[in-house]
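Just the one chain here, the form predicted alone, laid out as structure tokens.
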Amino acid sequence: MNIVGLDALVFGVDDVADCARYLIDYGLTPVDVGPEGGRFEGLDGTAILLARRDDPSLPPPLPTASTLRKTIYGVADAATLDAIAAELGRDRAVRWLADGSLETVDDLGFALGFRVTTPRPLSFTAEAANAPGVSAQRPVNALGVDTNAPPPKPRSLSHVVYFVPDVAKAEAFYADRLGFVTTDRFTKVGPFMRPAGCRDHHTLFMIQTPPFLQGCEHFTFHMGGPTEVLAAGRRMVELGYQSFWGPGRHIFGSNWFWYFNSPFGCHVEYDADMDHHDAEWVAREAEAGADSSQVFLFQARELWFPSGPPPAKTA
């Protein structure tokens, strides 16, 4: 099935204003936002949709504290929507909504949506680096650092990570019923998966947990390169948000990362420079741990100049 990737994630929360402020500070653009919620977009139009927890238009919540209410995937065409409806309609309710999208649930109860994707085309360049031995990527006199540049913006919704009580059952559903491919795997933890129409290393990662933790562990948007990850993360720190993990660079996926705590009850990440794969790729497997999850890991510090002692470490 030609599922292209994530189109949107839908959250139902108690404090809409707090969550809205977080998404704006993260760099998303508010669209039609009000006291009851709204849409917060990356540069290509993929988005986080925010609503009150008791909004009757939302799918039922998971039987946990998770605020994630629906994961919406974009598909290439109407024929793919029809194929998904026929496949999943064999053993569960599938609803056609007024906007032409499908709504259903996976085998573990996560609400799913599918719609023909219409992302805005992006024409930006990736981060350019000059290095000996290759042609210069930046023209002569073009600066690699612009201290007057506006804060970098998230470009595209990258992936979502689920805590699941039965990872084997969940993986089988996405592989057998929706055509997802497992790119890599952490032993006894879970798979990194991508849909057939996407070459990103993963759009879905699932982690085996006890049932009471079921829900969203984190979501992330792609940035334009590692400098944008660092700049955006630095700005979040300066705004008072707590860094959870990073900055660093993962091994599976090779993506740069920086995770933050959030009022959504999950973590929110910036990522950049993720590997792409096709059908020739052979999935790897590794034990999960510090050595297998990152090549290196940094820690944010106050700016410093070598003219005296480093700043005192803050708690």
Second form
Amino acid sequence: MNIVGLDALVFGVDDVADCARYLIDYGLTPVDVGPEGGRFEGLDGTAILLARRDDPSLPPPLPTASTLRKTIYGVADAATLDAIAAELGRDRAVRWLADGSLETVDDLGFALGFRVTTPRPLSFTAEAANAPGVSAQRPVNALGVDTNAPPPKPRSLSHVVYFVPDVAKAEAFYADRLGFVTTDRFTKVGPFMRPAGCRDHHTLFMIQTPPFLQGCEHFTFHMGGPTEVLAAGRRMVELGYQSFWGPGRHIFGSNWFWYFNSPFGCHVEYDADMDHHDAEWVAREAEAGADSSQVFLFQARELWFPSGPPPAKTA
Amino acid sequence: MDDVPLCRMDELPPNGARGFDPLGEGRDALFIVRRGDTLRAYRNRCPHWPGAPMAWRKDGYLSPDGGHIVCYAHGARFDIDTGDCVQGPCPGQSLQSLPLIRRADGLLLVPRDALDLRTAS
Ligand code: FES
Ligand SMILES: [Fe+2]
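What does the same protein look like in the form predicted together with its partner chain, given that the last one was the form predicted alone?
Below: every chain and molecule of the assembly, starting with the one above.
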């Protein structure tokens, strides 16, 4: 199954205006957005789709507080779409929607969509670092920090994380029915998975939880590098948003991370510099815990200048 | 034991929440929910996950309709009066409530020993 990655996540919420403001502050670009919601795109066109909770066009909600209503995957071509329709149509309803996409559910009840993907090709450089021992990555006189640059923008929808009540059943569905590959695993917690057409360490991670918690734990867009993760996250802090975890760097996937609370009732993350894998990769397994989930963790603080003359007295 | 001043009653939204960082720890240690003349104060720590901060933005502790306290980490909902979890990841658990001192001049304080900030997280 040539599934190439996440194309969009659909949320149904009570407070469309708060969620829209949040996604714009996070750095996504609003497209056709109004009081009923709309589309919020990363630079390559992958997106968060926002709607009112009672929007009749959305698939039914999970029987929990989760606001995630559908996960839409991009596939390479129409033949893949037909193959998915045939495979999943064997034991569940699969609907063709007017926009040419497929809609169905996974074995845990998460609504799924599939569409032939059309991400815009991106032609940016990744963050370039000069280092002794390698030829210079930035041309001479090119600056690593540009204080006049606009805030960094999320480039591409990276991954979604589910709380699931039966992680073995969920992993089997994505592996056996959709051809996902497990890249690494936290023992008794769940697998990191990537679809066959994607080299990213994970587009899906699943966490075993009690049934009443089923839903979305977080979603993430890729940034251009660690500096962009830190700069974008610091901007969120300045805008008054609540940091939850980070900045830091994960071990499985090696991605830099910074998580924030959100009005979606799940976390929203920035990530950068995730590992790529192919069929040669052998999945690792570790007990989940603080030591295994990050190589380092920092916490934002206010800017400070512990140098120069002492600050003028203001009495 | 000295008491820690938070704000004056008239500096709270009439129906809403406000967070406080009285010891300058870089994030809110507690929040107050005011509904008219009724006040409730809770520690900004979700029972679902030790130490988890709850708001989604500064002072964003309530549901959109103002009817519940919400932890915007994973969506747990809490009764405003009791602090009990009514929906979400931590059923049977409650927010940790804090006593408030309301002075005649309108100043609100929290007893320092109740706050116990350094050992609480
Ligand atoms: S930490 Fe509050 S709901 Fe999970
Ligand atoms: Fe993540």
